[in-house]
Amino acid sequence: MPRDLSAAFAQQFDMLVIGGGSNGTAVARDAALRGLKVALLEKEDFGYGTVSRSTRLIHGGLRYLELFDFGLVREGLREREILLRTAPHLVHPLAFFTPVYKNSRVGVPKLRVGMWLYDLLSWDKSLPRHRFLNREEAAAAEPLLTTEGLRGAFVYYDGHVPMPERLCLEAALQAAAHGAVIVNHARAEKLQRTGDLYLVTARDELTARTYEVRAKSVINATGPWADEVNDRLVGAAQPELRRTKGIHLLVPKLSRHAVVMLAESDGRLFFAIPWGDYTYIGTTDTDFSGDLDRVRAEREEFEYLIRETKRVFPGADVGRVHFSTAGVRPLVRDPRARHEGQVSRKHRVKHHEDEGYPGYFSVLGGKITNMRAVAEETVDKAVRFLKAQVKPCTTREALFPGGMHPDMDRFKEELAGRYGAHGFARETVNNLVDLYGTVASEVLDLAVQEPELARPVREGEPDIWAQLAFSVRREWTYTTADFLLRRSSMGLRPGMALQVAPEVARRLGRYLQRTDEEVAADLAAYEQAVALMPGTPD
């Protein structure tokens, strides 16, 4: 049945959120729990844009500190602390081995000066301080890395979120917990400004029809397309970014521990991170001025990746790609920064007051470690805007949903006690809870309910068919593309779940009760969206 917008457009908002990534959700999030009417239109769906292409790191930025942007590397340090608290589930702590060679452009003096301040600047840490090793111990701590002039390597610790779409889902749920209107497939049109109220024209892209969103105030958060969001609603003058792509390739395993290395060619650094029984390798940093919609990893690209790490891991099978991701940073334009990456990372909220838009905000810049912190500002400017009275800013301590427990590990043990005695194997409850924190005992709940529900999506893998049941139920999932790259992990292994992809479809079609075209059309989309995502070929 065609979903019907109108009764949740009834209502007038205090703030519209456009964008539905890192930065829009932890709007409405924030401006919820204080109590404001949010509404949040997200033209794809949660962290479809950069937040799914990203390294998917919660980290201070240690590259930072060679840029002297300490304030940004001391934000980033203090939101990692906070959601490692907030969302244990789907926010860990990772070891990041970074090896020093005799011609490294970065020496072991001056690494070691990095470590300590970044220790420094952590003085409020959970996660333990840097330590060295000799040349002996790094070789015996990576047994494929290259000897040839190593002179030792640091251990630093940082975090890793390895379903960062997850965190956006969280943000939005919690949201909706308190009030919110929270739409995706649903993109923002038009805006025009009648008294004291914005009107904005919502297309349901799921089914075409048009709604009329009224809001106080708008909050422009849609990450690299926020220019083009301006030009389309507010007609902008001039672009605000400076739009940076960035790549990624899923390769087999090469290293215990996630590695930080130092490309030869451009002095750029990389990472190598631990995904599983893989390894995704990345990022690059390039211009780029295309379709935001088909960003694409080209073959130069993918060549200087696999050529840089096998440098550092010439043992390695990097030729191997599984498959590769390929997103666009939002950076606010400096022209005083010649090369991509010389543009700091810091975030700027405009208010487009002086150019007759009282109320209209842009959020530009941002990263995903910093999404809380980005969301307490904007939050903290309309509400000054709006002179309205709401509860204090509570997300440093709230909880994320899945986050109600304080060791993930006891909980893990605790569910496999509870519903091992329903035939569910410890590797399927440890999925679900990676993936749904303290929520996983509802989708298992569901699986005892509908015991058809309890079967494997694909025989050999942790995932069950309650996960898509419980995700159109509660997580706004309408899509193939939303169930198996944003909901759950099994379109981010290799196969990107092509082989299981028919059947999701089909399941789906039923549940949102779609015909055979309408089921067709979802499937053709989601080959679609993994045809953006190469390999190279077996």
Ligand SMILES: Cc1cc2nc3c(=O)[nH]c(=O)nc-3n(C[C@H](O)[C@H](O)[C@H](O)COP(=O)(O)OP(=O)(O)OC[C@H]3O[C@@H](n4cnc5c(N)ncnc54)[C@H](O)[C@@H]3O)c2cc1C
Second form
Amino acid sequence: MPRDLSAAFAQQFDMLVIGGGSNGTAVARDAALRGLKVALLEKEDFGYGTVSRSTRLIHGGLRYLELFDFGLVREGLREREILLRTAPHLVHPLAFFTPVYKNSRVGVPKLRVGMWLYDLLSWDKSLPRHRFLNREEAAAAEPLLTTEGLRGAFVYYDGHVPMPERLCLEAALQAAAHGAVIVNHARAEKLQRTGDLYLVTARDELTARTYEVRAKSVINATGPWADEVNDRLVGAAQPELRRTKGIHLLVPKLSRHAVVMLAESDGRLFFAIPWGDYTYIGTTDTDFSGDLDRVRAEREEFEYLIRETKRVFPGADVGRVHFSTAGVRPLVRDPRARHEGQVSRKHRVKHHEDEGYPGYFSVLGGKITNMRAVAEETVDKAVRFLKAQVKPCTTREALFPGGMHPDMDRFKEELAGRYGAHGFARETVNNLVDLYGTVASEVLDLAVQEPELARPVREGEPDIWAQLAFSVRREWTYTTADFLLRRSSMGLRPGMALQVAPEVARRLGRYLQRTDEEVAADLAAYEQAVALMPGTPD
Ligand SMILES: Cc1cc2nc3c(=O)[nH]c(=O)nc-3n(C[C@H](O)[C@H](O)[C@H](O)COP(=O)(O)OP(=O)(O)OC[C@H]3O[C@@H](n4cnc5c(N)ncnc54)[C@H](O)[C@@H]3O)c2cc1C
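Alternative state: the form predicted together with this ligand, after the form predicted on its own:
Complete assembly follows, chain above in first position.
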């Protein structure tokens, strides 16, 4: 049945947010929690943009200490602590192993100062402080590591968000629970100003129908698309962003810990991050000007990461790349920065009042880590403009919808006990809690009511069909890509779920009453998305 958004857009909004990445969903969440009437448009899906191509860390950024960006590091470390507490099912502590070699650009003394500062700037943290391993301890901790010139290793802790796409989704869900109208697969196309109101034309990408959305303020939170969107909507004269590309490769497991490495060729810092039985390596940082919807990792970028990883892990099987990701950072332009890596990661919230667009704001830059703080600042500015009487910001304390239990390991135990009697495997329960947190019980209830939905999507893997049914009913899933890449992590494993994609598309077609042609088009779109994430051929 074709989607009809007329009723949803019939009302007038205080705020229209454009973009459903980390910034847009966090702004919608904060504004809705404060009591504003909010609408959000996302042209694809929540977390589709830069979020899904990130390193998936919730961190202060050890690297930014070298740029003397202490304020940025402190903000990240404070926000890390807030996310660990408010989204404990999605954000976890992760130990980072940092080997130091005789000829490292950053030696033991400099790194020791960095580690000490990182601890100092996170004085209020719940994570352990750093420690140093001598050469023997370091070699024993990471057996595949080269020991030639090894001096030892530092171990420190940061945050990991394996599914930042779901962090965006949950922010959007919480906004909707507080009255926001949230619409994915709908693009903001045009903007007019009539009196005190903005009229934004939204195009439903699923039906090609267009709607007028009326709002008193507009937030452009479109990440690397921000300049293009400003150009189209308000005819902004100057680009505000410097866009730099970063890629990751999924390779066979090479380390027990997350590992911080220094590239020999350019002195850049990059990571190996555990991903189930595999490892993500990345990232790169190169200026980008191209089609943001068709960005993909190129051969020389593969070669750079593989070469540099092999230097540190000579015995590792990094030549076998299962897939790659490529994304574009929306960095605030900084005329002083010559190299990509020198551009500050600080964000900026710009009010376009002086250009004749009062109440139109652009959110520029920012990291997933800082999404809440960026949102607080943005909503504060919008509230001042709107002169609205609203509740105070509560996002420092407000738990995400799946975070309603103080101890997720204990919650897993409780659920395993409760649903074990219905025959659910421990891995299924754990996987559901990792994705949905406390909402996992609702997915399990669905599978109990409809036993066919308790079957695994793919034999030997923990995901069950109830997740698809649930995500259509409750999580705005409209495409196979939404489900495989952003509601679950099935598409982010070797093989990219291509074997099960036809069945997912078929079932989705049944739920959404699609024609055979529509099902085929949805499946083809998934295959195209996967084609932009190439690995090495089998
Ligand atoms: C390689 C790489 C690694 C990174 N690693 C980390 C990390 O480990 N930790 C961290 O905190 N940060 C990291 N970042 C930074 C972080 O991912 C981004 O800064 C952040 O995701 C930006 O969020 P955003 O919401 O502004 O943009 P996006 O996530 O790009 O979201 C913008 C959204 O706007 C939508 N959109 C565009 N045009 C329109 C339109 N006309 N109408 C409706 N919607 C529209 C897009 O579809 C998109 O979903 C990394 C970035 C990169 C590139």
